[in-house]
Structures are given as C-alpha cells and as structure tokens.
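In structure tokens, one chain follows: the form predicted on its own.
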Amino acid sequence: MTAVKLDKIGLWSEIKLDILRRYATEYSKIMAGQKTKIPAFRHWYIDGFAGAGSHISRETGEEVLGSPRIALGVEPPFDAYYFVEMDHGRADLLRGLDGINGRTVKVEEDDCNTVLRRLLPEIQYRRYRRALCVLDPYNLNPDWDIVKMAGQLGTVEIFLNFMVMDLKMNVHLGDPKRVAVSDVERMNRFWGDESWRDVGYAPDPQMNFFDEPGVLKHEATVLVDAYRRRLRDVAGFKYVPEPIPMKNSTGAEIYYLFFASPNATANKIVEDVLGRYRHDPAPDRVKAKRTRGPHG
C-alpha cells in the first residue's frame, strides 16, 4: 500500500466531523427503520472527496477519524458505501477499509463530478433508494449541475463545504478584471452560471474596502447567502438551514458548512445538531468528540 501522509486538522474540522457523525447516526436509524415497512428500501453513504479516511489532530497529535471511517462506524449500517478520491495513495488507504465492521466499500478513483453524474441518477424515489452525500472539497467544487441534480431527485441529502477562502483569494478580488480566466471558469461551474458576478460586485463606494475607484465588491458572505437561496430556489432542496462558518486557528473563515435536504424531519435533526455549535462554537469552550477507530 502506498505510504500517505495524513492531513493535520484543527478543532473546527473536528467539529465538522462531529456534526457529521451525530447526523449520520440519526439519519441511518430513520432510514433503516423504513425497511420494516418496505423490505426493498436502501440507503447509501456517498463521500465525494473522501481523503485518506483519517487525519491527525493539530491540538493533540492523535489520529482523528475522517468522514469515511465515521460512516463505517455508524449503527445501524448504511446499505452501500461509495468513497470517491482522485489521489491514488489515499484511494489505496480507503480500499483498506473494506471489511471493517463487516461493511463492503466501493472506492471510485476518479473526479467526484464524473462519478456523481453516473451515481446520483440511480438514487430514485420509485426504486426506494435514499442517500446521504458528503461534499468536502478543498476548493470551489463540486459543479453546480451535480448539486442541482441531487436537489431535484428529492432523495438525496447533502453536506457541502462552500470554500469561501478560495473564493476570497482567487475569485472575489476588488477588480474582476484581475481574476484569472481559469478561476472565473471554476466559479461558473460551481455557481452554475455567471450570475454570481451580479451578486458579488456592486457600484457602492462604501463597499470598496480595497480603496480602488471604479469596480467594487460586496463581502463574500453575500455570495454565501445567495448560494443558500440558490440551493432552495434553483436546486430545489426544500430545507437549507443557515450554514455554519468554519475557521482556522487565527479565526479566519475557511468555508461555510451547508446542509440541504428534501425532508422536514432531516432538517429538524440537523438543526438540533448544528445548534450545539452555532451560537457558541469557540474552540476554547467546545470540544468535539474524538473517537478512535478499528485501526486507531
């Protein structure tokens, strides 16, 4: 197996993983309960940017379960596990998780967007299939058509990272003419069209915190709010609670954690889970639960 150096993560990432663990557990209980009524009912776990399966805590130096291993530990189990990872070394580590807790995993060593364009159409309401899909990229990803497909199916719930740091550094500059063509194209794929320009830029001198005349911009959080509306109004998710900002050790916002669902019960559960961290998530007062896995 290829040697892979595990990523080091901060407390906010541990909090995100704790949110996922808590929600996935409740989600799987409810979905598994449907089988008593409909034996053909199946629920899947899909991790679009699965990583290596584990991380190292910056705070303690200990191993921290990544989202794939968290999902494999959820009881009752999901009926299928799909881990998508482009890096060969990390994909090898994920393959090594096959058989843990009696679970069978399917590892897709490919681009997340490519895999999900093939996989999501299989999660049909009429086929009694549902899925929890985790989209945890390092940059502005996934493509909007993937997110919209998930929303319109009415069978998929997603956790999605809106990478606001990537947005601020590479796309949302004071002068849009300075943005690289490749970054504009990335943002267009993420957003679905160029309407983000109308949201993100405005000729208002009070918003010109770059002190440059002419072309001005809004704060990036305006785009975060607009993306939330887009998940509801364009993608068709009925429930999109306010996302939680996730930060680095200096307090800078790295990304916003979104949840989107077609289901009212799911929304209530996730609001309860998010409520643990939404109003008082300061690292010196909130400690995410650290759980060692079968290889820890």
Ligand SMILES: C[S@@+](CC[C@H](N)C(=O)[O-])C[C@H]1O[C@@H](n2cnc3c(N)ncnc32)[C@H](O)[C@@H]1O
Contents of the next structure:
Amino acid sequence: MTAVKLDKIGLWSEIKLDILRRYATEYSKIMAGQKTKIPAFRHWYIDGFAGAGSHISRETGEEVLGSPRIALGVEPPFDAYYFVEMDHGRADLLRGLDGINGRTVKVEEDDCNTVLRRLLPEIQYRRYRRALCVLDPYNLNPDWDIVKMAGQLGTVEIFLNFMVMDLKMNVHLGDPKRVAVSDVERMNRFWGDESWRDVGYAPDPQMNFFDEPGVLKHEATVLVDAYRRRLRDVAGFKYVPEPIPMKNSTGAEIYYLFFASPNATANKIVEDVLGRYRHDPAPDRVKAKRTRGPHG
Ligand SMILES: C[S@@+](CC[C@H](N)C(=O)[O-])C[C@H]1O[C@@H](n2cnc3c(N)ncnc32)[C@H](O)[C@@H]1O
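To complete the pair, please output the form predicted together with the named molecule; the form predicted on its own was given just before.
Next comes the full complex, and the chain you just saw is listed first.
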C-alpha cells in the first residue's frame, strides 16, 4: 500500500481546527442535553471534505489532528459521524478511525455534493435530527444547492470555507472574458447562478480602446459579503456572523471561514469562539495553546 501524503498546514489552519473543536464541544453538550428531554433526539457530525484525519504542522513538523479526529474526541459524543472524502488513500485512513473512543464512523468515498444531496434530507426537524456539517474544500466548492438545502432544512449548522484565493486567481479576473469556461461553470455551481458576475463587476463608464463599454472589477470582498447575504436571504440561515479571513504565512487571504445556523444559541456560542480570533493576534494564541497541550 502506498503511503498517504498528509497536508502540511500553517497556523491559520490550526486556528480553524481550534475554532471547530471549541464550537463542536459546546454544540454537542447542548444537543446531548436535548436528548435528556426528548429521547428520540439525535445529532450528527458530517465532514464533507474530511481529509486524511491528520496533518503536519508547517511550523513544528509535528502531527496535528484533522477535523474528523477532533470531532471523534468531542465529549459528549455525536450520535453519528459521516466522513466524506474522495481520495481513496485518505478514505482508507478514515475507515481506520472506526471504533475510536467507541464511536462508529461511516466513511463515504465519493464527491461531497453527491453524498450530501442524499444525506441532508434525512436530517428532518420532525424526526428530531440535527447536524453540524463542516465544508472545508481546497477550492470553490460545495455546490450552492447543498448549502441552500442545509439552510432550508432548519436543522443544520455549517462551517464553510469560501476559497477566496481560488476566486481571485481563476474566476474573478480583471478581464472576465479571460475566465476559462470550466471555471465559470464551477463558479456558477458554487454561487447557484450567474449573478456573481453582476456583483463582482460594474460597467466602466469609459469606453475601451475599441470604443466598447468595459468593465470595472470590484474587490473580491464584495463577493464574500454578497455570499454572506445569500446564506441569509436565499438559503434561509437565520444567523450568519461576519466570516473570518484566514491567511497564509505571507498574510495573503486564502479563504473566509463562514458559520451559518438556524439557531440563536448556536450563533451566540460561535460569536464567542470566533471573537477570540477576530481581534487578537491569532498565531500567538495557537502557540499558547500548544504549551497547554492539545486540549488545553
Ligand atoms: C482542506 S482538506 C480537508 C481538511 C479537513 N477538513 C481537516 O480540517 O482536517 C480537503 C479534502 O477534501 C478532499 N476533496 C476534494 N474534493 C472533494 C470532493 N468533491 N468531495 C469530497 N472530498 C473532496 C481532498 O482530497 C482533501 O482531503
């Protein structure tokens, strides 16, 4: 068997994982409390782009727990764990997590969008089901219909990475005519329609060299803000706090970490968790946490 290559991650990814661990712990406590009142109540953890389960810290070279293993360590446990991963070697590693801490793991080796189209409709309010769904892709994904379905169910909370670096490098170019058809198509799937073009560009009052009307490109953050409004107004999530920009070691923004929820309590908790990283020098926090150990 060939060894599976683990991702090397920087401090901001460690921050994302810390946010997830803190939030998932609070979420699971609250959901488990519901079960004491309504025995049929169930809460699931769904990782749509699960990864290998571990990473290597760029800074220290040490192993860092990935989101699936963080979720498996949360107390009290979730009632079900779904890990979706397209890469065969990584999916195999995830299958190896089955039974950890007595937890049953279901691994779906497939495309996240295909799996969630089938899985999300099972999370019905009247069946007392709830889920925390983590959507952490490498590029502009998942498809909008998945996100909208999650919002309309009223039972699902999501963490979602809006991959702004992919947007800037491949889709939101100064000259929209230069964007490859395949990139336009995947942006349309991510956005749900073509309205991102009207958001991302404005007509240029100056005629261009050929006496044709040109276009002016807005900042990419205009699209990020519009996506936030879509999560609320089109998908129907009641609460969508301001996302946090996540950067690489040179300070360039890679993605915006979004949270969206139907629930006021969840929103309050996530605002507390995100608040730790909105104003503080985040990397110092991760370093401080390391000195206290992984769960300090
Ligand atoms: C950023 S990594 C996930 C990291 C993980 N969430 C964590 O924090 O530990 C993205 C993963 O998604 C997988 N992937 C990419 N496209 C996918 C798709 N369409 N469906 C499911 N998995 C996909 C990649 O193989 C990769 O392992």
